[in-house]
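In structure tokens, the next block holds one chain alone, the form predicted alone.
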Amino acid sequence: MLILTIETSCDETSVAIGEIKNGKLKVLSHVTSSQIKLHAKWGGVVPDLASREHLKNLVPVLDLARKEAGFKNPEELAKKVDLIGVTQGPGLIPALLLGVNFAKSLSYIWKKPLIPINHMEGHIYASFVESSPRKLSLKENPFPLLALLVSGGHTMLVFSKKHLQYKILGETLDDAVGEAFDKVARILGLPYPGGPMLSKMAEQGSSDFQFSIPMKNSPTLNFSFSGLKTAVLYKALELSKNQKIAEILDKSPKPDLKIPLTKKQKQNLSKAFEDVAVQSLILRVRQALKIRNFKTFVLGGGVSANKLLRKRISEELAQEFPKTNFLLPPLDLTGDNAAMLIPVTYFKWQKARKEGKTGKYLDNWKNLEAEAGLEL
């Protein structure tokens, strides 16, 4: 079975082609065009600019993916493809519309089934494409499964007892952890993309102070990062001894902080923040793992590229829970990408076949709509 997938939920235009034989997935090609340089001067993603770039990039990216997969021309690819999968949401609606409408056009012209994918379930299945320490077979039974999804828009713990069935055990009550990384980076005056830059600064930090772990004693599995972000702001002002919080709050809606900090102070603040943010994630994962005997744990989302988080999961938690198989996606599958959609597309089609409902995907080019707030 040959599957083509398309991802445009934010600022990455991504297309992947995968082949599934005997329960094993082989990615034939995976091409992603990033827009980081375009949005850097704005300090964040501008939705309308992102959609324009998707419009320019979708055909070239698809054509490059087709060539890398070994197909001589578009006609050959159209003939061989069995399924098309596309991110329906959540994400930026201008960006999602481009990918969904592009996929609908291909589905109509090629006469192929079109399967909508939730962006977050894609992150759950990223480790089914390729993971550390090993690749999963699509025929394996990894359940019960616990997933920690960490990105700029989401932070949640998800329980799954079978394919395509999800229960959210806990989620953030305010900022997502990736959003907190970016906001703290802005407080420190670090360039876009803030989160990765903060982690690089943290590697050189050696703070002699600590922030409190948010909701440390909460019996729930929910997260909170807004208070931690504010604590960093107060500490930065204290170290700079240049501004008072009242002066900051009087400026709106997004004041240019310009807190005068030395490079060492920025490194130390980055380290102190990252340490506690990761501790907070590890604390909740540990609580969840104690609820039941999970066979598999997977990590997913943009923040899953964080070195400290990956280290603590693969070393600390893996040793503490030896009966659980801990899987981390490779770095190139931590961000938004189309390859992670391939397993989900496959499982959704298999489920529809079993239930005799494949017809709903055959005419999906007529009905499918992008959903910015799509829930898992």
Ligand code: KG4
Second form
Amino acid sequence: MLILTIETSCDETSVAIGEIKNGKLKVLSHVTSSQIKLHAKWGGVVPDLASREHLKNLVPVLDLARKEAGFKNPEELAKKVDLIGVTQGPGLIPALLLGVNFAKSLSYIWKKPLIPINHMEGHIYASFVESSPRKLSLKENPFPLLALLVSGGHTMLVFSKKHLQYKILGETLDDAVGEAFDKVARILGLPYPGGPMLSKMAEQGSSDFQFSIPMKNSPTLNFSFSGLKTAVLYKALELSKNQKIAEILDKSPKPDLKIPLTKKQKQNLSKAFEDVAVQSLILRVRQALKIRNFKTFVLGGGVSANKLLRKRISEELAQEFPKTNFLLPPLDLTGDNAAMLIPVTYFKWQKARKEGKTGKYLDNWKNLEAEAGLEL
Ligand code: KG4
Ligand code: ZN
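Beyond the form predicted alone, can we have the form predicted together with this ligand?
First the chain shown before, then all remaining chains and molecules of the complex.
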């Protein structure tokens, strides 16, 4: 079975082509065009610019994916594709619309079923595409499964007892963890994209101060990162000494907030922030893993590229919970990409087939709508 997937929820235009044979998934091609450089000037993603870029990139990215997958021409690809999967939401509506509309056109012209995918569901399944230390066969039963999803818009712990069924155990009460990385990076005057930059700075840091862990003693599995971000701001002001707090806060949270800090101070603040942000994620995962025996743990979303988080999960938690199989997404599938949509597209189609409901996917060329606030 050949599956083509499309992702345009934010600032990456991505197309992937995958083949599923005997329960094994092989990604034939995966092409992602990132807009990071374009948005860097503005210190964040500008929705209208993102939309224009998707418009410009979608066809060339599809064409490159076709070539990389070894299809001689568009006609051959059109003939071989069995299913089309597309991110329906959540995300930026001007960005989502482009991908959804493109997928609808292909579905109409090629007469192929079109399957809508939740972006966060995609992040859960990134670890199914290829994972260390081994590939997970689609036939394998990974349940009960616990997922920690950490991105720019979400921070959640999800419990799944079978494919495509999700229960949110906890989520952030304010900022998402990726958002907190990005905002703290702005406070420190680091260039966009903030998360990875801050993490790099943290590697050189050594700090003699510690921030407190948000909601440390809470019995719930919820998260909070907004207070931590403010604590970094105050510490930065204290260290810089020569700026009036009121003057700075007046400008907050503008990107031009320039707190005069030395490189060393920035490195130390980055480290202190990253330590606590990661610690707060580890704390909740540990709490969740104690509730029941999870057969599998998966990590997903942009922040899953974070080295410290990966290390603490694969070393610390994996040792503490030896019965659970800890899967981390490969680094090229941590951010937004279309490859992670392939397994979801496959499982959704299998489910619809069993239930005799595949017709809805054949009509999606006219019915499907993008949804910015789509919930898991
Ligand atoms: O999943 P994603 O690519 O887009 C959304 O769906 O939001 O996640 C992007 C987020 C950004 O906030 C970015 O700063 C963060 O992931 N991120 C990181 C790292 N790499 C990306 N945060 C911390 N450490 C990293 N290495
Ligand atoms: Zn994402």
